[in-house]
Each structure stands twice: as structure tokens, then as C-alpha cells.
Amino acid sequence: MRDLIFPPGFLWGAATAAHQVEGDNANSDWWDWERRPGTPCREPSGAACDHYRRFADDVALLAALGFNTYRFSVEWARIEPAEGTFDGAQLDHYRRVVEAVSAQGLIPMVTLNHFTLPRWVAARGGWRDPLTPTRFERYCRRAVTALGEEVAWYCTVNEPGVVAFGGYLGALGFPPGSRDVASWKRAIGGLVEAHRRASSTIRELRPGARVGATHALQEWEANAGGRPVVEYLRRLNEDVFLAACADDDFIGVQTYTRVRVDAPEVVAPLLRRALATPRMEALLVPWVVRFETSRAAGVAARGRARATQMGYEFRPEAVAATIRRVAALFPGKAIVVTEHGVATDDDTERVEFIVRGLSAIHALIEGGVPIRGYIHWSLLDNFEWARGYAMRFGLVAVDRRTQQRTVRPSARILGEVARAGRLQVPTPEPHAPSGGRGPRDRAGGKVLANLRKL
């Protein structure tokens, strides 16, 4: 075995999102969307994990496991249930959450928007409405003021590329379910402006806090024919948002898998020209999105790649590829892995995902990349949006009938890594394969076996 030593002050945490764990978020667009006939939602969120009432116990559990950071979101739909009406009781509630996190010795990392919108904002067009960034700025001002000076890390918008692509191009079954390029691009502009306004507000109110956004980034692969599609999707799902964050204190990286796009090489020039022509773009892009979504699901279903419950390729090292790209775009800028995790019922797979992912991250740290933390997704099994409750991402299992929490071995393993600031991994065997496509890696199983000996 060999030790991978992480830097002093490294952030070790787990994350949640308000709508996914709190329960009864009835003033949000997602609450309506889950119940609307014809949407792809498998089930409503309901009481979720009842984290709204049980947050103190959940935070105490996270601290007891050995972590030092809790990333969570505050809910705009609760704080401003009607336009211009701010609920003081809800602001007080989230202030108590911050106090509970700090009292346990954890660093609070607050996300101001994690996918959901107040119902009244959605009714006005959501992120397509040019006034939404101004409304978001006003909400952020109230929230940041109420949360107090103990919050040293702020994430303005979670995965803006997913919000725009999933809701306004109809790719992921998110509200409002638009399927046109014009809506998508208006939402992109709204999200970029919202981030800029929120960042400016936080710096004004809390000049000592670190501010950034969190980005859904893929490890992209393509053959010559598929490269125009990859370049196009990466530019509008990732690069436009990264460019807006050039002045941020950190870049939040959230990577779960690798995505490959293949097409006959002969179509590449045609695709490139079509995607650069607005009229053809409007016709082509929705078709590409539907085709790629169904194709990826088919690959997983046919067993051509080891897949997670989400249908993603099991590829924990993908996070290293996206970090390298961010580091090349922003040399010297702090990077935090704000999400990394896997949906699986087999906790040894989760251990393997963590060990392989951290090993890849550590190699980058040794190479001089300024990675400041690793926040696992997620603390609890939760509501996975349109997929419902079937996806098991949690370090802690939740029985939704009784709301009983059960700590998985992966939580104890990652907690011990966090407590020690080091990870023990097997010494690589000479000429051992390094890819992610073959049989299950044995590292996670060895770490789990070693823990059981303690």
C-alpha cells in the first residue's frame, strides 16, 4: 500500500440540494412539474428526506464521520414565495442551518440556486425572462445578509449549463420543458447575467467570502465525424459559463462520466456548417439532443460500457480530465470538486468510485494543480429530479417510510480519509491496465477490506 497525502486545509465534504432533501417545497416550479401530466417525472418529491426538520442531526452525523465541510443550498422558493415578499421565518431557518453547521466545526458552503425557481418566477418565463437576473440579485442580497458572516464559501448557481440545456432545450426532462434553440440561448444569457449579479452582491456584502459557480463538465470524446457536435455542445453547455467565471475566486467542477459522440467522418463538414447557420441550427440541435440521449441510453443498456444506475459510463477518472481542462483555461485559479459521486446499490462500487477518483485528483495535485477540496455527491439518498428516488447516490441511506438514516461503509471510508488527510491505495502492479472500461477495479474492495480489519 502507498499513502496519497492531501494538502493542509483541504475541504472534505458532502453535498445536498434543498429541493432534493428538504421535502414539501410547494412554492417551487419543480413541485408543480413533478405533478403535471405528461412530464417525464417518475414520482413527486413529497417529504423527500425531511432534511428541513432533521438538518441538525444530519449535520452532526456528517461531522462525526470526519468531514470538515457541508455544501447545501438555500431555497429561493421558500425565502421569496411571492414577488417582493420575503419570509423572515425562512431566512431565520437557513440562518439556523448555518449556525448548526458551524457549531459542528464544519465549513458551510452555500449554494444560492440549485435548479429550482419560485413558482412566480417560472410563470414569468424563468431564466428566459430578462428581469429574472435582477430578481435573483435581490433575493441573493436578502439571503446573504440573513445568513451572516460565518459563510465563507458561496456557489451562486449550480450547473447553469444543465439548467439551460435540461429545461429550455428539453434534454433532461426539466421544467419548463421547452424544446427550441431560441429559448435555450435566452436562458443561457439569463443564467450568465444572474451569476455576475450574484457574485457582485456577495463581494459587496461579504468581501472576505470566496465566490464561484459550479459547473457540470463532461470528459468528452469524439471521432472525426462527431467532433463538430462535441465542440458545439461544449461551447454552449460549458465554455460560455466558464468564461463568465473568469474573475471568480474558485471554479466548482462537477463531473460524473465520460461522453462519446461518433458520426461518419463524411458528415463533419456538413455538421459544422449547419451548426453555424441559425436556421439550420434551430432544426438540427433538438434532433441531435434526442438522438444522443437515446443512443447513450442504448449503449448502457446493451452493456457496451459498465454503467451506473443513471446509465452513465462508470468512469470516476473523468473528473481528472475536466480539471485539467479548467486548469489550462485558468492557470493558477483555485478549483474545488463540488460534486463527484455515483448512483449504485452496490456500496463497494461507491468505494471504488471514490478511491479511483481521489487517486486521479491527487495525481493532479502532485502536478501542481491548485485543487482545494473534494465534496462528494451526495450525503443522503435523495430525490433525483425526473428519475425520482430509485437512484442511490448517498453516503447515507434513507428509508423514506421511516426516515431512518443508515451510514454506508463508503461514508466511513471517506470520513476516515478526510480525518487523516490521506488515502491508502494499493501500489500499482507493473503493466496494470489503467482504463475504466474493463472488469471492476480491485482498489475499492481492498480499501473496504482494510477498513473492516480496524
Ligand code: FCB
Contents of the next structure:
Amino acid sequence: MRDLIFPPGFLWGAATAAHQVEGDNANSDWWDWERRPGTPCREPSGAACDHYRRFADDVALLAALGFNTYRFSVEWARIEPAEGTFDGAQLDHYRRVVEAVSAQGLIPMVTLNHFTLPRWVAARGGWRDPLTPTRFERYCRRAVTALGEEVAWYCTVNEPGVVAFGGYLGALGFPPGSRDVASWKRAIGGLVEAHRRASSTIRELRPGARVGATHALQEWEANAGGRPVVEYLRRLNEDVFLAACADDDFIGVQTYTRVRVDAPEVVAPLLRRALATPRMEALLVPWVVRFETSRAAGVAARGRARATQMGYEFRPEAVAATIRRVAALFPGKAIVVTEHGVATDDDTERVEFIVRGLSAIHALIEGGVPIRGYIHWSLLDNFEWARGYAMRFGLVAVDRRTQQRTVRPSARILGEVARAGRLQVPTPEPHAPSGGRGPRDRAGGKVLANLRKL
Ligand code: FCB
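Could the form predicted together with the named molecule be shown next, to go alongside the form predicted on its own?
The complete assembly is shown below, putting the previous chain first.
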């Protein structure tokens, strides 16, 4: 056996998001969406994990397990339930959450927007409305002021690419369910602007805090025919947001799997040309999305590889591929794995996912990549958006009837790794692939330079 030793001060955490765990988030767009006939939601979020009332016990449990960080989100729909009306009791509530987290010796990492919007913002067009970034900035100012000085890490917007692609291009069954390229691009613009405004507001109010966004990044693979699609999706789902984060203090990396796109080679030049022609793009993209999402969900399940409950390929090392790319785009910038996890009913799989993921991450740290933390998704089994409660991502199981928490072995194992700052793994066979290092993406600088022109 050998010890993989992680740097001092490494953040070891678990994450949640307000709507997925708190319960009764009744002023939000998702609350309505879950009830609207015709949406793909499997079930409503309801009382979720009742974390709104049980947060103190939940964070005490996290601390007792050995972790040092809790990433959670504060809920805009609670804090500003009607335009311009800020609810002081809700601001106090989140202040108490921060206090409870700090009192347990945990570092609070706060996400200001994790997918949900207040109903009134959604009614005005959500992220498509040019005024939404200004409204978001105003909310951030109130929230950050109320949360106090202890919050050292802020994530502005969670996975803006998923919000835009999943909701405004209709790819993941998220609200508002529009399906056109124009809505999608407007939402992308709104989310980029929201991040810019929120981060400068946080810097002004809390100059000592570290500010970033958390990005859904895929390990993409394609054959020659699929490459134009991958380049297109990566540009609009990932790179446009990364480019807007060049001045951030850290990049939050969230990678769950590898996505492969194959197409006959003969179509590649046609696809490339069509995707660069606005009229063709508008016709083609919704079709590409429908094809890709239905196919992606079944890829692993159809036997190409081992599948998770989400239908994703079981690929814990995908996170190393995306970190390598981020490190090449932003040499020297701090990277935090702000989510990494697996939906499974077999906790030994979760342990394997963690150990393989951490081993790949450690190899990158040894190679000099400034990775500052590993935050597992999720602390609790919770409401997995349109997929409902059947997806089990928790280190801690939650009985939905009694709300009883049961600590899984994976929680104890990761907690012990966190406490010790080291992971024991079998010594690799001589000449075995390291699984971590690889050629750097030398095109990184060019990618960013081009994106800034967008
Ligand atoms: C991420 C989301 C998080 C959770 C995990 C499984 O995309 O940020 O809320 O749903 O996926």
C-alpha cells in the first residue's frame, strides 16, 4: 500500500443545494415546474430532506465524520419572494446556518444561485430577461451582507451551462422548457452577466473572500464525425462561461462522467458549416440536442460501459480530464472540485468512485496542478431535479418517511481520508498507467482568446 498525501489546508467537504434538501421551496420556479402537467418531472420535491429545519444536526454530522467544509446554497426565492421585498427572517435563517457551520469548525462555502429562481423572476423570462442580472446583483448584495464575514468562499452561479442548456434549450427537462436557440443564447448572456455582477459585488463587500463559479464540465470524446458537435457544445456549455471567469479566484470543477459523440465522418464538414450558419443552426440544434440527450442517457446502459443510476458511464477519472483542461486554460489558478459523486444503491460503488477519483486528482496535484479541495456531491440523498428521489447520491441515506439519517460506509471512509489528509491505495504495478497526467491542452490560450471575442 502507499499513502497519497494531500496538501495542508485542502478543503474536504460535501455539498447540497437548497431546493434539493430544504423542503417546501414554494416561491420558486421549480416548485411550479414540478407540478405542471407535461413536464418530465417524476415527482414533486415536497418536504425534501427537511434540511431547512434540520440543518444544525446535518452539519454537526458532517463535522463529526471528519470533513472541514460544507458547500450549500442560499435560496433567492425565499430571500426575495416578491420583487424588491426582502424577507429579513429568511436572511436571519441563512445567517444562522453560516453560524452553525462555523461553530462546528467547518468552512462555509456558499452558492448564491443553484438552479432555482423566484417565481416572479421566472414570470419575467428568467435568465432571458435583460434585467435579471441586475436583480440578481441586488439579491446578492443583500444576501452577502446578511451572511456576515465568516463566508470565505462564494460560488456565484452553479453550472450556468446546465441551466441554459437544460432549461432554455429544453435539453434536461429543466424550467422554463423553451426549446429554441435564441432563448438559449439569451440565457447564456444573462448568466455570464449575472456572474460578472455578483462577483464584483462580493469583492466590494468582502474583499477577503474567494469568488468563483461552479462549472459542469464533461470529459468529451468524439470520432471525426462527432467532433464538430463536441466542439460546438463544449464552446456554448462550458467555454463561454469559463472565459467569463478568467479573473475569478478559483474555478469550481464538477464532472460526473464522459460523454462520447460519434457520427459518420462524411457529415463532419456539413455539420461544421451548418452550425456556423445562424439559420441552419436554429434548425439543427434542437434536433442534435434531442438526439444527443436520448442517446447519452442510454449509452452506458446499453453495455458500452458500466452505468450509474443516472445512465451515465461510471467514470470517476473523468474529473482529471476536465481539471487538466482548466489548468491548461488558466495556468496557476486555484481549482476546487466543487462536486463529484455517483448515483448508486451500492455504496461500495460510491467508495470506488471516490477512491479512483481522488487518486486521479492526487496525481494531478503531484504534477503541480493547484487543486485546493474536493467536495463530494452529496451529503444527503436528495431531490435530483426532474429525476426525483430515486437517484441516490448521498454519503448519508435519508428515509423520506421518517427523515432519519443513516451514515453510509462511504461517508466514514471519506471522512477519515479528510481527517488524515491522506488516502491509502494499493501500490500500482510497475509500468501501470498513472491515470492522472497527460499532455497539456496547448490550444488553451487560443480557445480563451477566441471566446473573449464572442
Ligand atoms: C449537478 C448539480 C447538482 C446535482 C448533481 C447530481 O449537475 O449541480 O445539483 O443535481 O448534478
